[in-house]
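The form predicted alone is given below as one chain in structure tokens.
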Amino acid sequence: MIEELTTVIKPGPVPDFVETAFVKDLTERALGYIRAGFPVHFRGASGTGKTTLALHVASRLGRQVILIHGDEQYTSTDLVGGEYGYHLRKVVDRFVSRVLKVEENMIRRWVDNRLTVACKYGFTLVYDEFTRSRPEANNILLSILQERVLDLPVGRGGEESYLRVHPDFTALFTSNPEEYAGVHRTQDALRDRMVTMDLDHFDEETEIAITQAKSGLARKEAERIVKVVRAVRASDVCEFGPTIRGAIMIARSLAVLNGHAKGSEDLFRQVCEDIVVSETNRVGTRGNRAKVRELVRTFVRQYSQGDAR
């Protein structure tokens, strides 16, 4: 029986998922590595679609999914399991009719956490931002990925001190580059056990398709928005290049505000400024907001004329 503390996600299409030729190629390569017996690790900057792609690949595998989000406070117990509460056992003995004998035992109750459940039942593990957990917490993964064995804590009970990993168990990992704040350097031994696919920003066609799908705007308007975002990204003026998230935020905001992606509309320019400038600058970093704002205005005028070609 699956522990009630563990949330299992049923496999299914990711809502509003857009699969262009670019995305299909990534998906098929990842599935090929999995069929060859290797875990897959999607590594890339924020906004490159790592988590969405991992969930899409997991849905293609057709097995139930266990999702874990990396956390600085995690220990191996948070992954494998631990003792939570007590189990009360009461035995009433009436073998002798005039004698009532009652025995009560209270023992610590062990609950398997998500990693153990995935290994036991052969589910697909999606470990999102796994390098935000400390390396010592992730050491338990080494034997799982290589020897297909999960070492069990003594307190779990049972005759075996280890669990044979189910043959259908599959692991997908995502992470940001190591220079990101809050990211730990992963163990060489763990990185050596997985195939790492470095993700960059999507190609232009994919970004247009995603922006249109997530907002409901017409294709030409989604195209104008994406061209502005990509041009700002390519300028190398920003501290942090705007991502597909920025394009989606602009498009959905315009859809709600009844605006249009046209250079003649002040609303389009203002929404682009609000979202792109804030996305590309962080508190405490060098103040180039004015430069980015001027770039946004320039590209809004440039790509909002005609068909934005």
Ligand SMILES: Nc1ncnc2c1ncn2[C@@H]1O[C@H](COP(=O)(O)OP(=O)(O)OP(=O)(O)O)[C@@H](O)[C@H]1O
Given for the second form:
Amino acid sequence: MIEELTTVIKPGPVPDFVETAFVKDLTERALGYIRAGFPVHFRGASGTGKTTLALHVASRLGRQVILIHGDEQYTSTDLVGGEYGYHLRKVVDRFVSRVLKVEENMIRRWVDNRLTVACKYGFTLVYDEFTRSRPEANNILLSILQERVLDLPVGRGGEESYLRVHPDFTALFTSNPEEYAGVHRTQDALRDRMVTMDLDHFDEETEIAITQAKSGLARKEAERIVKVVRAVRASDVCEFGPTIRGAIMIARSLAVLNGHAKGSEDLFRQVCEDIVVSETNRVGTRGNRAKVRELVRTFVRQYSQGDAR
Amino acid sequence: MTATKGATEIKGLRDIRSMRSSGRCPILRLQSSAYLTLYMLRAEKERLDKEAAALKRRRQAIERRLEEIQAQMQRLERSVRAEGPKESSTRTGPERTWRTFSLRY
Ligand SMILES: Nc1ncnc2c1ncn2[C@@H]1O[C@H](COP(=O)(O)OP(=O)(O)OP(=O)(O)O)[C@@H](O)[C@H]1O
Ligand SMILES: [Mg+2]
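Show the other one: the form predicted together with this ligand, since we just had the form predicted alone.
Whole complex next, starting from this chain.
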């Protein structure tokens, strides 16, 4: 009576995926915890590469991947499965001699959801931004991670009410501690069952490599962009500092506009100002915008010194 | 349905006689007259007649709907059956092939 409506994911790196020592180290450590039998949780601010890293680790595990994004609206039915529609069942009564009694009746049909599929077949679960789901919906994970048993709700058409989790099943979680709106605090019981790795922004070398790979700009130019972005981030002017996404955006825009990250180019300063201001100003107060603009201008000048004019 | 039982759903509660129907009148005997009693009884009869008529209409509506449901279920079950047995396709072993979706990160 089990039917799955699930598509599995096969993750793979893009050609411009960057694996610096920093990324390799994180990946290997995470794989180590997983081999030791612990689910891994990447926690970090926006743009620290949590999702990408989780997919990378999942891809290294080589199993099919089930991807779930945390959602306020989720119930455990969305994760585990539930009754969807009807299914016709034929009951053949063999005890009535000679006359084959065939009784047909409609019974509710159970459909497994992604979490059940992952547990049953030993896939890798990537649960992105899992703290966005309500704790009650995530409670189902407690016994999966600890006792490696999935409690199934009753009514699963004659099947057992629990399912033993496949030995290959592993789970990777991500969350952003900065987000408060609509985010539920990690339940302590759940966090207790996983290894939490706090991610900071990538190191400078990795940020330069990513910026360069994603834009095709020269190394020297990627370096200048990253230095400006990191300097603004380190200053206390922005509530949310610019991320690697900002650096990628600046680099790509310059590439498209045929510009260069050089102090002699006005375009470089303009693009930096626009993108950094837009990334860091979530509320958009005029005074703060002006301050960030001024800061960007200073850093662009500072990191472009020594350029041929 | 796990909602709490309303007073009307508690078996037997409806049958408890109210003050009025038990024949005892809250107005003092001394002051009552046959006219007043008659007036009150007529008012109660009118109210109960109306209620009985409403219940009768509701009962008819429920019965009509039950018939419709019965007919619709029979029709659908017939057509589902005609589509042929799907039983075997629902239970596939762990060897099943998955629809895969490749995701670049
Ligand atoms: N190793 C890498 N190589 C190339 N690009 C990377 C790498 N890691 C991260 N990126 C890029 O950095 C950006 C941010 O990464 P990602 O989306 O994983 O961050 P996140 O922490 O999940 O952010 P959010 O909290 O906003 O979801 C993306 O554009 C991603 O493509
Ligand atoms: Mg993410």
